[in-house]
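We begin with a single chain expressed as structure tokens, specifically the form predicted on its own.
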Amino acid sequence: MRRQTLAPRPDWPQRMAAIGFDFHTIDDQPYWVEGACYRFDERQIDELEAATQNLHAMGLELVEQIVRSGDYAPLGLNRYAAELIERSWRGREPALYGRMDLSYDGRRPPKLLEYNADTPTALFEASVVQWFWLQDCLPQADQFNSIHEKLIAAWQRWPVETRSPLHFACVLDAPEDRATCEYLRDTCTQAGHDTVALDMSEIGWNGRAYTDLQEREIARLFKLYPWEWLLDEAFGAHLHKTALRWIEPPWKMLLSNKAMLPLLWRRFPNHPNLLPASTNARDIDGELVRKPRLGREGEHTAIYSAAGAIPSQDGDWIYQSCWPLPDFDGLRPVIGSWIVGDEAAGIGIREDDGPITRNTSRFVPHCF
């Protein structure tokens, strides 16, 4: 694994408009890096395949006895969170997608950082944006990336509905939520649906089902929102009323919840693709990772040398041991890796300049 200097293609803006990939800056900082890519070769990307796989199986396993045991406590879910859960689990209820980050050198085995597997971005740039580039740039090389023709595939697993449509909503005032939201409809419709997308603002209650803009029943919505708000809302009062399908269904959100890291780690001990993790930051040795059990890009992360260099272990904490991202010359890349349906599909890589991946981090395209 390397990270290669590339001359950018002169045209490289206009490429990326074509095909609608209109965020490649933000506030006048680059988020695509078009002069640079990770190079892998084939072993290394069959390890990250295999480990990925891996991981969701036992992230599956996971979910299944949490749902035997009924014990949700660990993960701060109430019996009303647990009784969707236990519906959608029970009921076979699909998954589309998740991406897990991974921490990897190439020489060490990739390792789970954490896993969002609700509300995941940066799909759009994975898919198609390096897809395109590598066509391009390196035509004679190759790139760990089906996730196009996998969610394709996916979306024609789902019966076509010709009564109602499958609706899509995000908060369209984000441009990378829309860009992940469009994306993902584009697909769907690609595979056959009839589709609508929406803000999450204008979905409506009329007593007994969601609606549309138009009145129509909501029968099947993607939903680019996280769980926790949707619970927290008065939007949430009505989940158990409804026989709506949500894409991704109730039981995701155990998987992105970052206490199942030490729910994971209890169960499959000193697994390779995993870190020491624990809601109890003296069971971890040395340097540790405070996060946040729910959160996004880094939010509220925190690296510390030792348990006893925490100012405070008070609130909803999970405690990871610390797996520091490989360093090129100052710029550190964490590995995005992806599932679709329950399949490995390909990765995406995002870098910063510091330890932790923020939401100013920069997307840089790989190959092999």
Given for the second form:
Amino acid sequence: MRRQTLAPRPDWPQRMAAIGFDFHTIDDQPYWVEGACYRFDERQIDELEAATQNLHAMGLELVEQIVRSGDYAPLGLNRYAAELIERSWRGREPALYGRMDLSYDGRRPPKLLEYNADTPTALFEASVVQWFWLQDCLPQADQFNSIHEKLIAAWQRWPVETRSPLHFACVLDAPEDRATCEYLRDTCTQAGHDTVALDMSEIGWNGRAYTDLQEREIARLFKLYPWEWLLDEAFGAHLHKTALRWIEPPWKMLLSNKAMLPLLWRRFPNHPNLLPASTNARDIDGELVRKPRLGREGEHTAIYSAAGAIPSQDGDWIYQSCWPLPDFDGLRPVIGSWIVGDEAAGIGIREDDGPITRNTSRFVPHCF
Amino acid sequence: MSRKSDHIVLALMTTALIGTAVYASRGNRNGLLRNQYLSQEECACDYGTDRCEPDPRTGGAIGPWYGSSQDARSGDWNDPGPGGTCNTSGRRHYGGYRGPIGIDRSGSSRSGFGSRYSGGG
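So that was the form predicted on its own. Now I'd like the form predicted together with the partner chain, please.
Okay, now the whole complex, with that chain kicking things off.
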């Protein structure tokens, strides 16, 4: 695994615009890195794929264990959330996608940092933008990326309903969310479904069902909006009253909760793709990372030299042994490894100047 | 064996579609209305059987939602219109037709989700 500098395509902004990628620069800062890529060898790609597949299987096993035991307390979930989770899990409601963030240096096994199983973004960049970059810049090279065709195949497993479109809702004012939602809607349309896009705030409630702007009752809804927020908002009180099929389904609440990290470690101790994790900082030797149970894009994540250096342990924190991201001349990549359906589907890489990947990190294409 | 997609075709994603302009066509933000009828037959006369449903509040039938103004309706090819034309359109003539007896303005309440800015990560 190495970081390679390349000459930017002279017309790269136009090339981006042609495929609808309109947030390659955010607040005058580059989000897309045009002049570099990460290059792997085939063994490394095999290792990433296998780790992702194994971690996914372990995650599903953990969900089954939690639902069987009914012990939701470690995840901070109440009975109401648990009912939704159990109904969706026992009803075998399918998941569409998820992104595991892995720390990987090409030499040691990939380590799971967290699993964004509910509302992952950076999907369009990983699936489409870096694929077109490869076609333009390194057409002879390969890329671990069959996300697009796997998404279409996943949508094809949902029955096509002629009388009831598949609805997509997100916060349309957020460009990255809008692109993710619209890209998924694109793949869904290609799979033969009739689709409708909504802003989250436009979802209605008519007393018995959630509705769209034409007062059609929503039967299936892809939402790019975290489950914990849905439960917390005014219409959350109606969640248990409908038979609506959610994408992602409620059981994904378990996998997207960082409390799954200590639960995984307890169930699969010393697994090579896991890091020691606990709700008690003193269980972790040496340098450790403190993360909120629910949080995104590095929010409120901090690194401490030792448990004793943490000012206060009050709050819903998860502690994980620190496994620093590899350092390529001061640039630190995290591997976002995609699951589509139940298959490892490809990777996207974001890099940062600091040790924690945040919403200001940059996307870098890859090849092998 | 290659690990990358053979080809990628985008059906919806273009510069114009990513922009907010496209979402103007996703529905009517203004209030929607629907007609109430004394019988299923009268409703069906205006809209057809498959677009009418029993109205438990009146014991009659209720038609599909339509835009509350001509402007709203003209922007949506799928809008069924305000009805009331059974006897004059002649499409589905019904001798007992008395026309709508009321208008239901009780559309869904909204904004119960989406109070926060961004959901993905």
